[in-house]
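A single chain comes next, written as structure tokens; it is the form predicted on its own.
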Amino acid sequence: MNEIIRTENLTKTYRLGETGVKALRGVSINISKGELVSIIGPSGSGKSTLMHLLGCLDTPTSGKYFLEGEDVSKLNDIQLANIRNKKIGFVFQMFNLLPHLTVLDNIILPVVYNAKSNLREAERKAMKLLESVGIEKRAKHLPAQLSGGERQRVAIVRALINDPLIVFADEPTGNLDSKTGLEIIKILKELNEEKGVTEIIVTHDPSITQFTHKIIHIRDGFIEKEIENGHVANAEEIKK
């Protein structure tokens, strides 16, 4: 497999007044195409901030971050977005849809942003994204109508509309009961299988390790430890 993420040294230190909080201590982590990686670790460890850098939603303070290949640690936040827009899908613990729009408009709601894109064709690819997840019957609901699974699998559809190289998924189950939550691991599950996706959940749920390829522990801003899963649970397996 092909690297797709490699960071090194990366340090993100906010500043509360005149105090200084080190969220990161110097991250180095290499992540290959069509990984499944979860990054684990308790509140507080830096986990979400790593994300935040991974995902360009934020820079470092210090260290180096290669997408592809091209540091992208020192880009201007239009560069960012531009990057966010174009490679990268996100899945969010509280949904984040928006309640006044539906099912359809939430999920094409980033191809919006793309003026060369063509909406109607981007409404076709969704009602197929929304039929492969088994919800295509609620595209005119809107998000007040549908349970959480549903609202976790309209967000997942909406990550994937403008087919990102990586999707990150921040606490994915983490609103939702135990079943519910196994469905949501399934879908991404098979994704990673079917379609390839880079996929990288944050998570402070050690069972959902079971199901990535790689487990990445982080605590007080420094990698604990990283582990290539052995035997890793397939779609197929994951409990119904």
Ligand SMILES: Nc1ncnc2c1ncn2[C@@H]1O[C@H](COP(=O)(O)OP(=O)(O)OP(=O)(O)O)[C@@H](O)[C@H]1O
Contents of the next structure:
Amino acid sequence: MNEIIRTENLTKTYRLGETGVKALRGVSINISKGELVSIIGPSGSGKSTLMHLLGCLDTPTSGKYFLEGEDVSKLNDIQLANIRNKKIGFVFQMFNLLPHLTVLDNIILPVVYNAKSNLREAERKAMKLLESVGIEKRAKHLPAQLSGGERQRVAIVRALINDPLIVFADEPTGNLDSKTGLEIIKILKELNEEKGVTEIIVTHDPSITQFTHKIIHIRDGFIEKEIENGHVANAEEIKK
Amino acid sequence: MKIARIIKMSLNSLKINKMRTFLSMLGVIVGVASLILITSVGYGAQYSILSNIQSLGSDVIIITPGQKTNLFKAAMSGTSTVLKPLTYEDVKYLKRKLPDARISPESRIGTDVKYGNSTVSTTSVGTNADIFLVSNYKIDSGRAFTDQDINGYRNVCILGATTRDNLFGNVDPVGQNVKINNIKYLVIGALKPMGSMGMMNLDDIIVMPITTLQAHTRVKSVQVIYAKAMDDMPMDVLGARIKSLLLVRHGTENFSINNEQQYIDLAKTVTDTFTLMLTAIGSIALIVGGIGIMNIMLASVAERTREIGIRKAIGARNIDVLLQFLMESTFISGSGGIIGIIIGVTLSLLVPQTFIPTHITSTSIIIGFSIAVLIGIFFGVYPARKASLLNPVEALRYE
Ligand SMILES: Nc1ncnc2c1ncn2[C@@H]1O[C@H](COP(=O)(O)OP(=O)(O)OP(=O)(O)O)[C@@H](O)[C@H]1O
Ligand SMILES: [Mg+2]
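Go ahead and give the structure of the form predicted together with the ligand, now that the form predicted on its own is out.
All chains and molecules follow, beginning with the one already shown.
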């Protein structure tokens, strides 16, 4: 198996004055290349915390994290930023687009932060990706002029612009109605099926887990159970 | 990231809130504008002092009314405020007692000169024949003054190069008549060009006998007396002789005797004083402006916490964020500096030159702009650092 993520006993304690909040209490997981993984659990169980650690947005309090075999827990700020820029794409519940930039400028922002990049090329690529999610006409609009579903598509395209190894999606459907949410899941699912992008989707919604290869249940900062999905539903089954 | 991209990013951010960007510039605008204005007044004062001695050699003694202790004040305010002036009688007396010295009076007054249909505004200089020996007035065409011109109150004049060009163009002025206040003056000569001193055009004059000037204008005194020894008498000996002679005539020491170097030193003192004042006023205004920028940048960092989180999540390094915010504060202060320079220069040009002479130098403009930029960098570092060190997860949670 082509391992891409391996963690050993990851913990994260948020310091709040004297006391600490133990958000993760020892998480060990393995994720292979091309896998589509869902993380599910009650509110406050540590899902986002885990995703932030895996996405190199934050560093663990203890434990080890190997990304493509490289020990990430030892890297400095600049190296982590480079990993986020080139290997990782994020999709958030709150979309997190910059309100003053057009859709196109939002999408190429990760490319802007890569000194060796060509912005013209990135724009062409962004337009193609926008077309593939059906909102190429919105390229010059501001995020506020878009619906929630459209904004999340923009966020997905932004996550893909640098051809990442892994896409992390933290409750990508959390701010959308169920129909729009399914459309977003379909896009993510197709991305995994057609391009083989590794994806980790954090969700509250059990119905989403049926499309993923692996389902990780988290509770109180522990992995409660990890289920290999024997009957993965494919993209066509969405939206009947 | 490429610096050009950061610059573009910063400019875009500043465009979003134009009013705030402008308001944050105000302090720097006021600071730089006042800095430019004050320096131009300072340099103007320096030039007006230096222009009194421009046409002299280092071996010339300069006698001005007013006590030495008031030299600074006298130089700053001109000679008009001095109670007991020097007179042409003083000059005649000194010449009688010191036959081997060249002694020349000078009084100036603004004048309109008419020739045919054209009128030009210039400065009348009243003096005597010795002026050609103590100053660098050189006859270009025609002749110099004679003692008969002076003693005879003759209506004769010698034109400075600019005045000649303005009135006569290519025509030879010698032998022509010009009119000042409806009185005819015969042009007996013209001077060689002497160039300019700062913004003062040395050739924009019309020279006439001091006696004639005093007879026809309200100038009854002598503003300056120049003296130069023609034999081997050292300058300080001549100065001491003049001092004792004038003391006898005046009863008290209500005059000062200096040489060119002392005037240059004085001009330096004046400029240094101005520079000090300028530094104090300018620095206070600019520090206030800088604190204003820091304040607004801190507010901006707080307001854009989420934006910073997003930028970091997609791969912005700390240094990228730092540079973006630093550029913003530098642009604010730099643009404020440019606007301040424009305002300062405009105000300097609008000041009536006869009231307060001003002189704008490229040095003060360059220094004004550089200080503005440095202020932006200095006061921008703290907010920019704060932005760059934000934890991305915390920043993304920020509502
Ligand atoms: N920056 C922080 N400082 C302090 N405590 C934090 C911080 N971030 C998270 N926590 C705490 O850590 C625990 C796990 O939070 P986390 O956001 O990972 O939960 P979650 O599973 O994503 O919840 P939700 O489903 O509501 O998004 C919670 O108790 C939360 O209050
Ligand atoms: Mg969460």
